[in-house]
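One chain comes next, on its own, written out as structure tokens in the form predicted on its own.
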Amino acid sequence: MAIDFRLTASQRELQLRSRKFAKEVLSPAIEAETLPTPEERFAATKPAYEAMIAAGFLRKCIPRSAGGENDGLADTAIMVEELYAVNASVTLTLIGTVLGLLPLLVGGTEDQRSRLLPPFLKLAGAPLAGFCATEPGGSANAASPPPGEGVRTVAKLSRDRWIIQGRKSWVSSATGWDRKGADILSGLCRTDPDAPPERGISVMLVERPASGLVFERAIDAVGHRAHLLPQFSLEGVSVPRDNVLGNLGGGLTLTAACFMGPAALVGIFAVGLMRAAFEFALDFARNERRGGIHPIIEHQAVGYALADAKTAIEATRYLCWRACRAVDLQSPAAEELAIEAKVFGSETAVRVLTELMRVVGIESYDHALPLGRLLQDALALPLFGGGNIGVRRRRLHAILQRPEYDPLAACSEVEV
């Protein structure tokens, strides 16, 4: 993607194919969000998720070097915008699975990848993976040294097995379709209680079936109503000694590497939600008179609000594309741009959704219209994928504090 942001022919084809799939398959699946319980809603999305797998969208998120069809995060962003704009819940199940696979893709050995990735490369089934980082009570201070608790889930080595004890929450699809666990869980665990956090925390592979994985409850989340976010315990879960991903004790470094790209995708989530809301509000303003003579789009206040919303959408999209491209090129500015895309995009979405609801008026507060649902989904964006206050701004602050930090580096690189 050059600086003019034109899509390649293959990217345009991916965009149109994703848009068509979203309209035909994901749009009808929104009905799942009306069911009574979180687990019923999640289960009702399984056919749509299976169709997504069969259409190759998970393969499109796995690098070609690992047997998939992904050519970079920029392509993922183009695809995800189309899917998420129509059905945030099912799309988050897909991306949550990709996040769960990232420790394996980034830190796994060739043997681990060849053994565990094949089910995720097939064009069939409904495979799930989850990255088990967050714990009840929060994990913003995962790296806290004593007397802070940091990561509370513990893995102890007993002969040739790791025995895991702890609790996790807010992990996409972690307990699977049947409460018995996703196909693969990547769990952040304390493996050396006496070592400093940067050397005492590791990522463990937990394969299904995992005896000792105990479902506690499905969180009844405000948004993403048909996406499963469970709270669960790991009670003596036993995994082989060689199920450590990356270096033993290097879990925090591996986690940071895995969460960089997804930060930019949260910004793309924001674009998808704003876009869906804008399209609805624009059509509403063109056709509704609200008891007056003219369509309300002819009123300056409405026109200005729509103009501001569209400007925010375009600004967020291009910042996210820039961040994705930087990640693809392994640019020194990639982390900074990814965090900025996440923070700016997520907070902009909440503001823009609220303003577009004002354009529509009180009827936007009715679930018969989509704006309330879109706002509910948007409220999660500043909070997950590393909260903007507890994690993302803190990390950006640390980048700015570096003595060698160059404030112009992010806009001065030369692509060769």
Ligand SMILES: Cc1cc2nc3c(=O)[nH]c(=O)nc-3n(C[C@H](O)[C@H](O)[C@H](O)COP(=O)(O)OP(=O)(O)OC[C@H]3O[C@@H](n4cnc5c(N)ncnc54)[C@H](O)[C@@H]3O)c2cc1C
Given for the second form:
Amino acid sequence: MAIDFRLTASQRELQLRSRKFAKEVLSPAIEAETLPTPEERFAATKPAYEAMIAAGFLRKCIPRSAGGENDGLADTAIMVEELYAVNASVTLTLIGTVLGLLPLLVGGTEDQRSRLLPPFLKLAGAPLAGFCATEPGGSANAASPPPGEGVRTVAKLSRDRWIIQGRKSWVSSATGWDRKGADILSGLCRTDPDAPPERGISVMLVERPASGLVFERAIDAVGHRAHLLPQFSLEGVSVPRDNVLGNLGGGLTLTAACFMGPAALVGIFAVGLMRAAFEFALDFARNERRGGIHPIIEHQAVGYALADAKTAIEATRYLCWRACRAVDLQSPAAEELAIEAKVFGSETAVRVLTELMRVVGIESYDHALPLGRLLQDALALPLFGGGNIGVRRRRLHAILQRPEYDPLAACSEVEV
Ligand SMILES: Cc1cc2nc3c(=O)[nH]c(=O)nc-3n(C[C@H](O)[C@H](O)[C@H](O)COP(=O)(O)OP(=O)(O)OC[C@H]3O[C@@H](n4cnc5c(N)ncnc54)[C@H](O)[C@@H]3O)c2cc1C
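So that was the form predicted on its own. Now I'd like the form predicted together with the named molecule, please.
Every component of the complex follows; first up is the chain already shown.
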């Protein structure tokens, strides 16, 4: 029977290696989150990010077929849970880079991949990539037909070059370590103003240095305090004609394909944050009497709350692992499971984090303890990678509306 959530020997090795790296490198790097400005905080994470690259964690996210060492999304999930549980900011810098590379990995030509991937396959440096979808003024309706604005950033062909004009915001690491841009950006642009969105939007590759990329501000986000979330404009950025990734006009389809795996990973982000909070709260409950006679874990209300939290963590982890495996196998239910992992995991994390704060009580409200930071990080999960209200629920809704939808597909697949 294939239903077996035990790890392979190499997955266990990856889990332990990631856990050790997180403890030794990412845990001290959390200090960066206390610096005053978003850019100072991000800059302070560079040594930890470089160490992450040197330790092979980016290579571990790039498929073997593209020269990396990834053996599937389930492995990525095992690794990411360990890293995110300790430092969400730096881990998101890594996964944001993977997201930025996905249009190249999924839709790029052999030529584009062999030209652009090598810096990301090295065990040195601090390479960054970003996927630029979000725009000031909203991005939930990127696929809207007129009179909706949809994607506002425009790429116009002039002789043999695309000239890009527009603004983007909230894009992980997009302006790079020096405001001049990440090494590569995959940007959603309108390439045919007259075509319907499903044929008029493309993913355009912007390579550093990109003259015309203008930094506007670094958003001072509620969580992921040392992760760079810039707002910037593209003012006449010029790229070669063959910098379209995937099919010209097929940008929305490519974007949907790129976001499926990361949706399942958002669920694993949730597991990482919940697990970190649970371990803290369990230890607190076992050791603190809060002026009473017994450690507070002996009070039934506390014990039940911890039990409910642990149940939610286990349920979320196995849904995410199942979703990752379904994505790896390109199973019929992969899209549904990935979105369910994202929606369920992200909302469960916010709930469980606040419940665990109640277990610990007032001390949890002090930034000297990690729970406030973990909740601040968790608040992003229902909002990013497509907000749960605006996009994910709608996408799930669309799946359920398909005439061929089989509600039992997720539990009827036969191992071949
Ligand atoms: C830490 C972090 C990292 C991020 N990294 C990136 C990145 O790398 N790249 C990137 O492009 N973006 C990134 N983002 C931005 C984020 O992923 C998107 O901006 C966000 O998912 C867009 O969602 P939204 O639904 O709130 O959009 P908006 O368009 O702002 O919609 C706002 C609200 O309007 C309502 N709404 C809008 N349309 C509908 C509809 N059709 N049906 C129902 N309700 C609707 C919903 O209530 C929705 O929440 C990041 C954000 C964060 C916090």
